[in-house]
Amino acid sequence: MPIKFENVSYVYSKGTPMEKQALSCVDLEILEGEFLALVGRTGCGKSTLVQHLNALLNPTQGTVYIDSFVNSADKKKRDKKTHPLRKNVGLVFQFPEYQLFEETVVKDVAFGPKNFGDDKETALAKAREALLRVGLDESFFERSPFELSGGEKRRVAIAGVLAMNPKYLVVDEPTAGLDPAGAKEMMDLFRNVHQSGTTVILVTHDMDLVLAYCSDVIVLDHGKVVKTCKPVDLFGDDVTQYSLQQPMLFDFAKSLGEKGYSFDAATLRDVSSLAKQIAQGRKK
């Protein structure tokens, strides 16, 4: 069963002077196996929406279905045990490295599996495997996480989520604060996770990442889903109405088009795909 939102609304501080409508009548489906982007202007409801996926928030109205789990505004329908859900839905917050706390890297990563019932040795084995998966070898295992670089800390935090082998991985602005090389390494990691069978949901303001990595995109605006499409279809539209920027690749291709080149937008994903079309000498 896919993830499904049915008429979901969420209000912060309901009934108080600070009341704020964050989501309004959201209907959407997220299919298994997607690499999905969730985009929109700051404050549009992206982070609020993804926090419903592992029941950090419960709807003010409507119902969210995640496989067999029900997260509903109706307390009688809502599943009470969240442990299985939070094992299946891994949520990586922006700057997850701030959540590190153990004395060694391997112990920090093993915390999640232990918390979900694995014995010590099994949890440590899963931690070591997850650390290797994110590109941190044995030399990192016994180091203090607080002695690592910013990018290494983020990898440790992500390994802590991957060690639980989630079916769905939600990542909120994972490249924030990283240099271009670090951002590419991070996104290539998520691409590999996706190719291993995990559904990936990317919350981002970076449209270049959406174009290069994502198969589908959902646009939120003022708490509502206003568009669901393929990235190339989104960027063929006027994205400024959603306070988004066109990917630099599309802007560059447009400039070349004004000089006489024509492009197949459907195949534009990265610099290599653009270079291939230029090399083919496709002139108007």
Second form
Amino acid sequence: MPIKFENVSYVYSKGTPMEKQALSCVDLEILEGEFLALVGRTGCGKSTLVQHLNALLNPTQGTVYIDSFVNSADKKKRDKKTHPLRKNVGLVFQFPEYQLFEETVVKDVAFGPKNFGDDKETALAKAREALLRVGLDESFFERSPFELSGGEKRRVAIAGVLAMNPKYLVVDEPTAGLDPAGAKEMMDLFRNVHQSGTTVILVTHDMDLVLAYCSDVIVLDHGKVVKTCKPVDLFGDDVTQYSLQQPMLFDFAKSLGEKGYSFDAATLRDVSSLAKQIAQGRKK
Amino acid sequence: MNNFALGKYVPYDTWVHRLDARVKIIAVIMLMVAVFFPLSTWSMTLLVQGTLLVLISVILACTKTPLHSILTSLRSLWVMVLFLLLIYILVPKAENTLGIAWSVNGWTVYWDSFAEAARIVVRLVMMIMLAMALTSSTKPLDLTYALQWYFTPLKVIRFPAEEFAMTISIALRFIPTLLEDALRVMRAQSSRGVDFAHGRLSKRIVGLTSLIVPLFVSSFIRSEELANAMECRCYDPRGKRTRYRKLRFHWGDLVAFLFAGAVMAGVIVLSALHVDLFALMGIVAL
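Since we've got the form predicted alone here, give me the form predicted together with its partner chain too.
Entire complex below, previous chain first.
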């Protein structure tokens, strides 16, 4: 099992008045090759869960297995060497543009590979490749990361994680604060990364993205997993109870349905698939 | 980072928490004076400092600060303690009241040196405990208001008490924010393979740069945003300000004030008059 949570709980500031249970008894599995969405209201424990994947947090109770790595509440069972794990699981935090620090873009991107033992030349080569992948050409390589625009900075930060060639890529709200075109480019990038064989875990509030890009979805609420399913199945239900919203496409299809059109919800993914169904319906 | 014990307010509701911040500040200062007053003999030092240590421990226990958090903050003092011991042992001391520890080739070390080093360490510990009791039981903002209250008379000589208080309260307000920023960047860089705790020195320095540069950048951004937000609310440093929550003086505050004052006065008297209680009681002092 590539990634498995077994009865995982996490409590912040245990034993103080600020004590807060962020995860309670989470059981879940993430398979290789998934494009998984992790959704739920603000403060439901998504970011806490994600940090367990990288052993940045250790569970208060239970065990997380990531390939052969064991992240357990029991200190004796826990693996001590986090380096190989962190190379395998690339974590892109929310607003990653604040983590840039080097003099040039290419050096900053090469920072990760260098930390994981690549020599300077290999690291720089990987950095250039990753930068091209996120859509930043040679003209950016020698510029200072601080003079770039917000969206470009974020690309640099994401390239910094991609350059490590992680087997699992975890991205927390990558489209927050981007303009619509920038958000779409960003998501196309992750689709691309996913198609090249990386398992992608996306934390987001945008249900349109979940519907359009993700293969599976996990809903968290108050630190518990409340639903694991395919995106289309999720939106068949009432999602407002989890403080989520139907994707616009589903709303539209639903009101069309009330007017007499019939749809096969299972193949609804984006505007063109909806258009196709409408066109076919007319032909009939 | 998370066991940043000193300076973190913990919202319990104990009598120490309820004391007026102004009283707490002056009481802490008075107790610190008591801690730092020299006494004539070692036995008296032991007696007085021991009593103070017990007293301060009780106060700290009353704030519900876990005692092991003191040990955590002491861990960083280790180097200093060793250094102190070394200095006191290497530099010969003139007085000899406790006897000779060893004497090699004319290099004589008296037990006094060890006692002196221990006294300094105990004093430091007590100072840290007092500061902890103050900061863990008082909201940073209340502290600032209290400071401002103390500085108000200085307005006569054009001391900018309110601006000063504002500066401090902003600084205090941003400690947790910056700490959070630091933790965030630390997490991000650790998942890029930085190991802040282990590894070669050169690597650790690079790791530290990867933390400090983003922190600088974000604090500059924050300060600019804060300045803009204050401008938008028409902040005028010279304007007269009123306050929603006022500090109030209760009879309990008076008791605490008088008690701390009595402790300080007592120690000063013992020190100034070279009182030796043991001699008075007919016990031969060390």
